[in-house]
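A single chain comes next, written as structure tokens; it is the form predicted on its own.
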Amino acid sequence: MGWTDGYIAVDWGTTNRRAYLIDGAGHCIDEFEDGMGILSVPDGGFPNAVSEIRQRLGDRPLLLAGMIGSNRGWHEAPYVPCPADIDDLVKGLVRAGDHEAIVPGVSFIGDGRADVMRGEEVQLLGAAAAGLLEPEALVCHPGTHNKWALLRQGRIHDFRTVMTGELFSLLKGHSILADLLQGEVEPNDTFKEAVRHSIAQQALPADLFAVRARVLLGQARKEDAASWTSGLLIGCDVHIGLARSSDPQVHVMGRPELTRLYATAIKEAGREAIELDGEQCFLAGIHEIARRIDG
């Protein structure tokens, strides 16, 4: 079986997985998504979890990316250091069997800090390969752990992770604000005001406590608390990310429900935001990797 004759691409994360059946021309002809993230796979259960994918999509080679290659996944695929491009990912592939390959993540060490990503690198470099990004670009990749990446000469030059999504989830599930954060988050006027406030004040820990006080003292509506809190967090996130580059345009890549929030916040900060569909970028990147395996 050759990769360019057709294969299955899997974006396997911590809490979910998405699998795509790709034909020889690089077109997705079938797919599924479920909650079988790596944390849901029991010890020794990855061979069965992989077999289940083939049962659903067919007997094809598997090209797997994301947390499946972490030290908690199936087989660890060591990180490729920045700067990194598609060829570096191909060189770092780890074979999990005769017809299974795992894409490595990317790491950064420098400026007194260290950082890692798994999965986002396929989308970032896929977008560059497909011409959706310029070779020199600032990219925001929102998710549980948002990535701010700098592309230079079409390579991931460096990046920084901000735990905004996880912080919101923790506040929603386990904090004194939990009962206020069950509503929907919308990029409305409340959200925009919170973004501007957060960027200007840079006092996030104090502003988060004030979410509850504002409601208790009649200064804000309870139904606005989720959008306000999200705006505070994303405003802080955007302040961190935009400090990395003076690029007038920021490409925001990922799921539409997240990219629209970040795009709104970036515009409030005075930059232009261009939204890209993360799934389209992933498929572009994974097909470029598959093409180079056979090449």
The other form holds:
Protein chains: 2
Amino acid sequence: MGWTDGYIAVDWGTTNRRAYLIDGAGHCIDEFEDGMGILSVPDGGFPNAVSEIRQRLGDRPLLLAGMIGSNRGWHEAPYVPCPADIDDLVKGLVRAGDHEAIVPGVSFIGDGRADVMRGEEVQLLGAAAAGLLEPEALVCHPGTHNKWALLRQGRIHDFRTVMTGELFSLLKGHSILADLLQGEVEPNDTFKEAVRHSIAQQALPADLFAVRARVLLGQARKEDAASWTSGLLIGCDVHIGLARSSDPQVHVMGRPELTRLYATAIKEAGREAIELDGEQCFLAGIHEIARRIDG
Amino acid sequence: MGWTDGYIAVDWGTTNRRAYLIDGAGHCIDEFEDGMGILSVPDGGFPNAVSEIRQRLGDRPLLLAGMIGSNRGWHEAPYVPCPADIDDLVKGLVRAGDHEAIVPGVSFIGDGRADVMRGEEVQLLGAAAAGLLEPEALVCHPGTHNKWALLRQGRIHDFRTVMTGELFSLLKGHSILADLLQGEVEPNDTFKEAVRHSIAQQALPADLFAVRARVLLGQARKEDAASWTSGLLIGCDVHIGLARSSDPQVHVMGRPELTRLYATAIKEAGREAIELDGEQCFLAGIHEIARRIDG
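Take the protein just shown as the form predicted on its own and give its structure as the form predicted in complex with a further copy of the same chain.
Once more the chain from above appears, this time first in line as the rest of the complex follows.
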């Protein structure tokens, strides 16, 4: 079973996984997504969870990225430190079997900070390899934990994570604001105003309580609360991220429903935003890795 | 049944209530606390919940403060707008029966902000009436939702709420940091360093994710994570609150286990902190109100 005859690539996260059957030319010819994230796999259940992928997509070598390589995943793949490029990821591959390889995450230690990513590195370096990003770029990768990455000479030079998506989800699921946040978030005028307000005020934990007070006192409409709150959180996030670099352009990579929110916020903050589809970047990155395993 | 013969004061919150039997001279002669907060009272259950208090403390008039006056409480007592003093609270009392009165909350609208409090107003104005606070003071009242209040001429002139306590509780209960936050929070060197870091960095949602990354990468001890995270949140809170006023002294009012954390953080930020016991302030305030009902 050689990689050049085709393989299966899996982006295996905490709550979901996406599997792609890739042919020898690097084209995706079949795929599926399901809710079998690593937290859904019972103790000792990874061999079965992997077999199930092969039953659906064929008996091919497997290249796995994301939280599957964490200490809660199948086999731990230790973080590769920044600066990191595709060759560093290939050197850090962990073999889970003869035909199964796990891509390592990337870590950053410096400036009195410490940070980690798992999964985003494939998309970032894949986009660079595919020419979708310049070798010098500021990239925003929204998700549960948004990553602001600095590419320098085509390598991940430094990055910083902001837990915006998880904070929104905690507020929506369990906080005093829960009943106000069930509506749709849209990059509308309310969202934009909240982004500007959040950047100007720098007082997020106060602005969050005020979401409820504004509605109670008739200063804001209940229907606007979800977009306003998302704008407060993303405004704060963008302020942190843009401090990383003065690049006039920011590339925003990920799922389109998130990249459009961040692109809107980045424009409100005075920079140009270029959206990239995260899945396309993942496929470009994972194929660069697969090519080099055999190479 | 006259108020001057003694009465029952209740500080009735969302998740708890504290009831005090007060004699005609204003002394507390009996009390109890239980978990019968307003969210634990079934629909239509307030008359019974009130009777139960009288069964335990005697058949006296009842003076109720806190969330009992909210739209989820027994009878809604509309907010009194800032600036507000004790007489404004007395004018805004809502009679739930011949011998039951509910204290209104206080609202603030201005500077493009809106804010509300229920319960803290009794403590703030009670402390002022009892001479525990100067007529001009900056007061910090930590709790689930910390209040920073400006007293001017003995009135609540302006205030701002920061949802620090609730954010810590969401992170501890439901976030990716949950397993790191189960330890005790102490105002130790780790806490103080986190306060200084948070004030200097102004990047709370990034610093929160880094709590986990620092432990994963061996840059911090798991046992320190709870104090560090609390320091990050309270540091951000104190930065917002101290911007309200240049008063060199800040009064910190509330439960001692919270006031000592905030007092430590306020000192790290270069101001003097004076702790006041919230229960004592509540009793002073509620008695000022009771005196004026008969007066």
